[in-house]
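Coming up is one lone chain in structure tokens, specifically the form predicted alone.
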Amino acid sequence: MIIQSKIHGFICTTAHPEGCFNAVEDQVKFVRSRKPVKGPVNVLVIGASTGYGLASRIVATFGAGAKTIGVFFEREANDKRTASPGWYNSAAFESLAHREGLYAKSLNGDAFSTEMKERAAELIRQDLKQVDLVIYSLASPRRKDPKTGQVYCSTLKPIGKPFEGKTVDAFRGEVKDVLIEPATEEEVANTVAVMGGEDWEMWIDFLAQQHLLAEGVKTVAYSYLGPELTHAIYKHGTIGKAKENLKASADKLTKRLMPLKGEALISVDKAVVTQASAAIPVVPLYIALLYKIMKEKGTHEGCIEQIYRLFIEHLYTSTPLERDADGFIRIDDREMQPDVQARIAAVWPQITTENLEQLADIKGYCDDFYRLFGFNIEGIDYERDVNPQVRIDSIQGVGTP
């Protein structure tokens, strides 16, 4: 199959196995080029196939030599379509880990389900005995409650009043106005149910009941706050309510983990191009501006650079950097520097379709988006016939989402 990118809206419907492999290998090389992490031994990553979850697994494995179990919900290839990028990423990760004799096993299925929690618990019990780090990095648009069977769908809306602002069609290079009506109370509640902390609590409580959490265990969930510019659609919108719920869950989990001398933490990370962020109005234009400024300053980071800093500066050091007033770890510190945000605020009112390429790094945004799916990767011949069907060694009897 000759695999090329097919963009529909903010989604790419194809992925390239060799491109994804090279992208994962680049992250591994980055970690290998830095000093080792003296940290976790046995790690569970929930949401392990893309973005910050994948970066966490790479840093734990190749930075600390940890054994990792990854949980994700990805699509295997068939004769008519490619696998999802997360499938290819996970196959690449396992291949690279096994090549070096490092333990890595994966579970594919609905992380919100009781069945997946049971499968993960059995694998931990069988191979690791206990885990000392649990990363929670799910970014799903829907969730089925395992107790009631009700399906919740999240929405990206403001609360209280309509939102009017700018956004960008990155692939057409068009800046345009956007109007988003406010969410209903039901939409707010549903978004909290999907993106809040309830499932994180269920995972940790289940593992604790099974005695699978080691003394001193840490569990980390990822979040984003962003600048005032995006607050109406993000921090003060439906997603913001979900993030408030996530913080409440962190506080409750920390109390529950006290007998183990454990802790539940939230890491607030920098804005990066992900499949999730591409769907949020305003955010892609903000990211394109942010990229230009941070690249000029030499402070730009992707997922792997940030997660390496999270491990080395915050989680596994005798002198961790200070948290903010809410107790959050701030890996977005370089994004939120006053001079960076002042420049974005000054440029924002001026930006139009005509000056987009001059004022923003729209090319860098698009390039990062393509790279999520294994495209625009140096050294890959995209005209060459490749086999889209790639195995993940540790997965048996795969169910296709």
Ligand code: NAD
Given for the second form:
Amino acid sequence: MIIQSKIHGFICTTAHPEGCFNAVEDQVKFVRSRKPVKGPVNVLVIGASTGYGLASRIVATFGAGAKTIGVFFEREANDKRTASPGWYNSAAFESLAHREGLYAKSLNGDAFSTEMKERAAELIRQDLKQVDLVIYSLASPRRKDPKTGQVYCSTLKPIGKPFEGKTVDAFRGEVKDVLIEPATEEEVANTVAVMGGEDWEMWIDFLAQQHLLAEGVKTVAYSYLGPELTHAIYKHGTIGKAKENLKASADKLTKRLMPLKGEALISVDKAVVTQASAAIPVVPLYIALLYKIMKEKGTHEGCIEQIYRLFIEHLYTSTPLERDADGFIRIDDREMQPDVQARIAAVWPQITTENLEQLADIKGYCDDFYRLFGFNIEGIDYERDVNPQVRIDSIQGVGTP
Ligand code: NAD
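Switch from the form predicted alone to the form predicted in complex with this ligand and give that structure.
And the full complex, kicking off with our chain again.
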């Protein structure tokens, strides 16, 4: 199959296996070029195939030599369609780990279900005995409640009043005005049900009941706060409510993990291009501006640089950097530097379609977006026929150590 990118709105419906492989390998090389991380040992990553979860799995494996079990929900290729990028990433990740004799197994299916929790528990019991780090990095548009069967859909809307602002159609290079009506109470509740902390608590409680959490276990979920400019749609919007709920879950979990001397933490991460962030109005334009300024300052980071810092500066060091007043780990510190935010706030009102390329790194945004799907990767011949059917070692039983 000749695989080219096919973009519709903010999604790409194809992915390139070789491109994804190289993009994962680049992340591995980055981690390998840095000093090793002292821990963790046995890790469960929920949402392990793309974005921040994949970076977490890579840092744990190639930075610390940890054994990882990755859970994700991805699509395999068939005769007509390529696999999803997370499928190819996970195939690449496992093959790179296995090449070095490092343990890595994956489970593909709905992490919100009880069945998936049971499968993960069984695999931990059988192979690892216990885990000392659980990363919770799901980003999903819907969740089926495992107890009631009810399906909740999340929305990305303001709360209380309509939001009027700018956004970008990145691939057309057009800056547009958007008007988003406020969410109903039900939409807020549904978004909290999908992206809040209930499922995270279910995972941790389930693993604790089965004695699969090691003494001193850490569990980390990811959040975003961002500047004033994005507050109406993010921090004070439906997704922000879900993230408040996630924080409440962290506090509850930390109490419940006390007998194990464990801790549930939230890391506030930088805005980066992922499939999840591309779907949020306003955010892609903000990211394009942020990239320009941070690249100029030499402080730009992607998922892998962020998560490496999370591990080395916060989670596995004898002198962790301070948390903020609310107890959050802040690896968005460079994004939130006052001079960066002052420049963004000054440029924001001036941005139009005509000056977009000059004022924002829209090319960098699009490049990163293509890279998520294995496109625009150096050294790949996109005219060449490739086999879209790629195996994940541990799922299809080839070469598993
Ligand atoms: P992403 O879309 O790249 O990754 C989502 C992951 O969740 C994938 O591995 C996917 O397979 C998995 N997933 C989705 N639904 C699933 C299901 N039902 N069962 C099993 N797996 C499922 O997202 P991301 O941007 O890396 O986001 C991860 C976390 O980081 C989220 O909590 C997000 O809010 C947070 N975060 C993201 C940003 C950003 O700019 N992207 C910034 C700060 C925090």
